[in-house]
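Next up: a single chain in structure tokens, the form predicted alone.
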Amino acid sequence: MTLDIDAILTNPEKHIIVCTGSGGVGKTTTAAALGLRAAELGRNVCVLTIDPARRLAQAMGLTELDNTPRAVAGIANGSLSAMMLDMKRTFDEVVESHSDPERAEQILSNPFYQALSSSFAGTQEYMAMEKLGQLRAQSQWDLIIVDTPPSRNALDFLDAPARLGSFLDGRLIRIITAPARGAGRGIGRIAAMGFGIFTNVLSKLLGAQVLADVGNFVADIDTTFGGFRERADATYALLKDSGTEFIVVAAPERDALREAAYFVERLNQDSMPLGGLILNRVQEVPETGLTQDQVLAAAQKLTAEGRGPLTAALLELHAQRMEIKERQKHLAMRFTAAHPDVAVQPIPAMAQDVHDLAGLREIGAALANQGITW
């Protein structure tokens, strides 16, 4: 089964392309690509990477790429935005537009909030889904392209939120937070005599500056903009929409096939809509009538002979190339047969890395090209 990529970029119902896979097989580039083509079929596009490399800027013509979208010059169509994810930036306008500008203070200032922001597992994974919520709510754009971070820890961002959420709302904060909540009333100086006690063992184990901090920042962000699973869970309804497709994007190795497996897997099990696989860098080979033995059986009789050096090299790299062919296939194949399901669309591998948007239009034009065959 094919995948129709077109199809999916010139759907006006699709708003939001998620592109996932392990690191090495070309995704960030691969997501650039989309975002061209769909630039360039008429949508207004932006591509959001969480990935920290810079190949995405450079490939665009950007000299750099921040929390704020920036335009892609050269679009004939539509157009085109691009933008890196800055994780703490996003949560300090998160805080700030869900604030008075005294109470924002408070908790930017926050050493705990700083580092929460900063550092805190799932942090990342939840801001990527705050910034893409920021988008989507923007009329600006009718598609966003996100690209998540290299290996398994693309698909965190599915967990983060719940993670994040429940480390909020938690027990433990709760416990923290409840004589500032309970003060006042009789049952919160009930309850303050027994936090004395739990608070001096907290103490001694985090020491008292980081329990305050701890309770301050949650009481401020608790008065200020409510629970963060509430928000996460629109995002992630969002991510479940029929207006969002999530494609996995490989390469024909067998770890990154195992990858992808497993990302097909863990989107099917979260019913994600899942519109297929683009297989990158699949080694194309002349069709000759020969078979590798018959190649290689010809470089090894001019060699013997003494006749054409460069024409046996040349033969010996043909075979070698149709050896890398068929074990592609092989892999591909396996993958297949496991997931008849998915829909698949190769691209050839390029003759050199890719560092513009004419790159990037030769990657789109692969991607839209439905006769490559094995």
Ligand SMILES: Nc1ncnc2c1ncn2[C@@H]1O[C@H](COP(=O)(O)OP(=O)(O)O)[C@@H](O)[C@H]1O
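We call the rigid core the largest set of C-alpha positions that still match within 1.5 Å between the two forms. This one's a predicted model, so the numbers in the text were calculated from it and none came from an experiment. Residue numbers count along the first chain shown, from 1. Compared with the form predicted in complex with the named molecule:
Relative to the superposed core, residue 106 undergoes a C-alpha shift of no less than 2 Å between these two forms.
Residue 45: CA moves less than 2 Å between these two forms after rigid-core fitting. Relative to the superposed core, residue 326 undergoes a C-alpha shift smaller than 2 Å between these two forms.
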Contents of the next structure:
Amino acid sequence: MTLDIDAILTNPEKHIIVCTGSGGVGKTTTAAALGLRAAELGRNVCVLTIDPARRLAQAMGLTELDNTPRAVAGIANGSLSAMMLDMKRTFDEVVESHSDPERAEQILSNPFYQALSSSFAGTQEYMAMEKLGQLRAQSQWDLIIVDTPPSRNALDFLDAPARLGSFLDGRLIRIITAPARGAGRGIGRIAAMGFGIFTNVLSKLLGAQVLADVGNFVADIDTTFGGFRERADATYALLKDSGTEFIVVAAPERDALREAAYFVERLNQDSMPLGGLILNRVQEVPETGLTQDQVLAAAQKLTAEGRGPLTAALLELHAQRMEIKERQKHLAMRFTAAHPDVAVQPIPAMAQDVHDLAGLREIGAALANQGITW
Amino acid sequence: MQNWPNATLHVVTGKGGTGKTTIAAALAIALAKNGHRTILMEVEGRQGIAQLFDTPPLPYEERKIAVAPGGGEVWALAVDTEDALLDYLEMFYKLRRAGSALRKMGAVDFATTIAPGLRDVLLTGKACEVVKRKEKKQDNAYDYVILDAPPTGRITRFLNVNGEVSGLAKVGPIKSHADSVMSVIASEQSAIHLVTLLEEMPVQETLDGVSELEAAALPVGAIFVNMTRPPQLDAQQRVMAIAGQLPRSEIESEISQSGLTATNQLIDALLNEASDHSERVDLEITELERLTERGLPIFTLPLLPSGIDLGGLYELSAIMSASGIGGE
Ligand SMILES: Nc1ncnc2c1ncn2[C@@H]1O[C@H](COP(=O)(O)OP(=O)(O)O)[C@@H](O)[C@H]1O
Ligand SMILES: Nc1ncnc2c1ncn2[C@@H]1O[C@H](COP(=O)(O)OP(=O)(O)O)[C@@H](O)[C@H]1O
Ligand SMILES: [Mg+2]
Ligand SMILES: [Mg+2]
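Having gone through the form predicted alone, I am curious about the other one (the form predicted in complex with the named molecule); can you provide its structure?
All chains and molecules follow, beginning with the one already shown.
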């Protein structure tokens, strides 16, 4: 099945496209290329990138890191804005907009908050979701394309916000931070004893100050804004909306495709809208009607006879590429066998990195090329 | 390993997807050559080692997973944070039973979430325990410990556990545990290797990572350049290939001599591929130069067209051995 990306990009009902996949497969590049293409097809687009390569960031005018979208120059038809997520700043802004200055100051200077907002597992995903919600609420753009953080695995993007949210709103955090209220409230006596050991061991391990910081943080945010979990849930609901489309990006490698398969299954299970799979950086090989063995035999014949080292090298190169392509196709076919309903679009590996608008246009054209031979 | 005569602990990091797990595994085989015992450890709960060696998921237990040429042995351990914490509670507080109760409550996860530094010190602590462990009070249990570590973006924080726990207890077992970890990691006993591809982003990340490690006084070992495409054409041929100036008619007649039919389709394909390949190789050479400027030892491993299976691992480890890794 092929992917009709232009139909998605020009569908006025679609307001969010999420590009996801495992690390290094080309999520950021794909998000930027989709954004540019959609803008040139007439949409007003905002691309929320997480970690663009330096030169790509420059090409998109992302030199000022002010955590707000900036217009990209040189776009025909629609418009394109781009921004790079600053997770700490985004978190700070959430705090500031929900509390009076004095309390905000207290929270921002709390060491636990500082660790949470700058280095916690899951915060980046959480803040990407938060920012997406904000951009969507501004209704200045009719299409938002989100790149996802370089997580350990693609599912983190879906799960980390809720996991972090329920941690922050959770039972355990409330118990250790409110010893005065009594750990036994609502739980049996045996469990209460368990919690006694629990707080005891925790303060041994972490020190009393850490627990105090956590306690102050929880007390401060409690009064200012609703549960973290609710916020994460709200954005999660946005992702389930029919105005959203997921694009899963994978490299034609076993591990990346395994991750992609997990993700596809998960989207299915949660009834989230999947546009298709982008198989990025495939080895293109022009069709010559020869088999790999024939090409290799010819190269060997030349080498054995001591003739034409250049031609032999070219033949070997050709054979190598055929081998890579065969392996990639085999992996892609296995994916399709297991997921026959998922549209797959191959994108050739370019000889150069993709770091300017011309390169993005080229990727965009490949994304939309339904006749691609691979 | 010749460049680090004293290094027992080899930490392997790199940008995600560049081949950390693959290189760590090949290194464990190469270092085990000729009768050595090595152990490959992973700490991210991904079961990457089991997948690579095509074995069932590894428990929290040292297992022999492969042999090396000349009678060496490769062992493996997937370190689990919860188990490492329970070990720790047992060791310092004799709290094994309470520990299991805590685990049931989800408390272990909770503690390491509040204080990610705690997780790191437990994981690195386990690696250092294995490094220091003696067999029959004299020989080291393992000659080399190879750690498949978190990616470059997190490696300095991960290894620099002293900084990590500074926000935690200032005195007591955790602090002294961290100190003893640092006495291994920040010493000649360790070498931190970075895996990269010859592409702009991973190379930049590698260079930034090296600076960060050096600033934290952590011992950088070598750079492993992975998945390179060995050039099929020399420099002059590449210039000609990109300019479209390779001798077409000569190639045509040689194709005929090779037993194939010199169709236009075939010649065009070969010339296009030559140009594409040359651009790629030139890009890789530029990136390699940026790495070379850092003055660190560099080991180069090719992209194996057939992908990585057990055979591929041995192939990479043989290339490492041939470049002087492992020695004797
Ligand atoms: N089709 C392609 N051909 C060549 N290079 C590509 C292609 N797609 C991505 N790249 C390059 O790969 C690198 C990683 O891509 P990126 O989009 O940042 O990945 P991710 O966001 O998934 O980590 C970048 O340097 C980018 O230029
Ligand atoms: N030299 C190589 N040749 C071919 N494929 C490789 C090579 N090194 C790694 N790979 C493949 O690249 C992918 C990523 O490698 P992996 O070791 O899992 O990386 P990481 O641990 O850094 O995420 C895997 O599919 C692996 O098989
Ligand atoms: Mg990215
Ligand atoms: Mg790995």
